[in-house]
Amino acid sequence: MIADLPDGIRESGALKVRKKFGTISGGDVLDVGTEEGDFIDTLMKVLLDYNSFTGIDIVENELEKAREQLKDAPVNFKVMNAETMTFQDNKFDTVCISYSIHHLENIETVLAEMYRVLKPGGHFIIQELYSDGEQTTAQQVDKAVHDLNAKIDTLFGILHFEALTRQRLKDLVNNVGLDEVETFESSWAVRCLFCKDVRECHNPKNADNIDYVLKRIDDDLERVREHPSYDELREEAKLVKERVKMQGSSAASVMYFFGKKKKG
């Protein structure tokens, strides 16, 4: 499969985290904000090996979605706020959370308590896409259209926020207090290097990648359609479908963050 891969994410810094990752014996792994168990399905595939793991999120709909794709494995859901966490201290060998932090009202509490039930020297991992540095137009046109899907959630009382920059993620690594601190940054998220549409994916123009976000834009504005704000929405939603048929769209680039718990 590495072999098959384009040029471009091959030289984007995956590469350099997968193996990162591979050095990484998970243990029990807690992955919160888990959703629908994507990030955990990385994990199984990147980690030198593990025990089990357990996805934690605030939205049941989402962790039903996870159960079943996850249904053979060693996993365990729970619904759980994760700044008020049930677990006792000290109880995981690794703690993750990806594509999360951009989600959350009060991160530095989420970061605390990932801490706290991580065992002392236990690994603490961080995925999360940025906003600055050198991205592409069509990375900029994703951040547009991720930037109008958080604007919609909000309407409805669901925290998202705008992607955090490089900076902002690493003062909040820092104060974490952890220890062995190594980043990372790619313009492709690992996950990527597993994808059969890896091809298409990695062509911002392809056709179908367009069809696909220009459908995202428009699922969005029908949640609205009822709402006072429809009408200023459609016309964000015009401007940012026209730029992704110009220029077309890829993920963000991605910072990676690995540290330990200190002992003692």
Ligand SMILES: C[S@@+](CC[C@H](N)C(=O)[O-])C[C@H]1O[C@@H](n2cnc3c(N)ncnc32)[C@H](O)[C@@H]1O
Contents of the next structure:
Amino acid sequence: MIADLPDGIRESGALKVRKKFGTISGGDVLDVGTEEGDFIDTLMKVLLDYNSFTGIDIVENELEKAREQLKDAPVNFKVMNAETMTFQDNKFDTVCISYSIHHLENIETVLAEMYRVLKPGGHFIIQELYSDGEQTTAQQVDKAVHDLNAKIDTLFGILHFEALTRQRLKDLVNNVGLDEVETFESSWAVRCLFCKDVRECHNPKNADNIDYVLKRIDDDLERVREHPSYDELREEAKLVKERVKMQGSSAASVMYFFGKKKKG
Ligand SMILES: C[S@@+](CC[C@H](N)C(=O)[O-])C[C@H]1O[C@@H](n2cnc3c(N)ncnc32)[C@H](O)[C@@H]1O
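Next block: the form predicted in complex with this ligand, after the form predicted alone:
To see the whole picture, the full complex is given below, headed by that same chain.
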């Protein structure tokens, strides 16, 4: 972990969440919607201990970077739809999903599947951004960047929706029927505690940060150059870019849920 964290991150809630992770023996861990494997990488740093990881994603390409990033780690990758997992009941000691809930077509179905494959007494962990609450101006700009990206993904058939509210996330978790649910909110994700760029990133108006976000918007726009909605999206992107230049951009706040599968 970075020794001299900026005060904003120190006070964000991320340290409390890190402490909670540090009480959990992961055992055999399933990560749903693994993409590039960033959450598995974080879990390896924060869990008390673990035995193995299984990372699943519905898109084969998404797992390529994860295979590279985690090539020396005990991770088994599978292309699989989380709505219809092929794992037996009660297989994993821990199941988790990070930043993927707002990418799911049928959220309840995926959460129920995660519950099914979790051992009684096993850990159920969610890390997800949210859209409401007291987010800074720079975080509200990030929401506009995110929503534009989601809109463009959707034009290409990639499932990507706007972030959910905290109440919607709480309702979804309530429906899973977990025991011992603990909820945390943090303005920074736990992974930021380990990021070498944390000091620069902490300043939303950092020039590199602004350049990076502007490039992401331009790249997104490039994807739709031939699309009938291009002119409309270019106007929207222009407004979002103005906001990024004026107010900077900072990742949305994050909600964490820790619960256990009921025993017996
Ligand atoms: C934003 S990414 C996840 C990021 C990653 N978990 C992390 O924390 O860095 C969302 C992922 O969910 C995957 N996904 C969407 N629907 C899925 C489904 N039904 N089953 C499995 N993966 C799914 C997408 O392919 C995408 O890679």
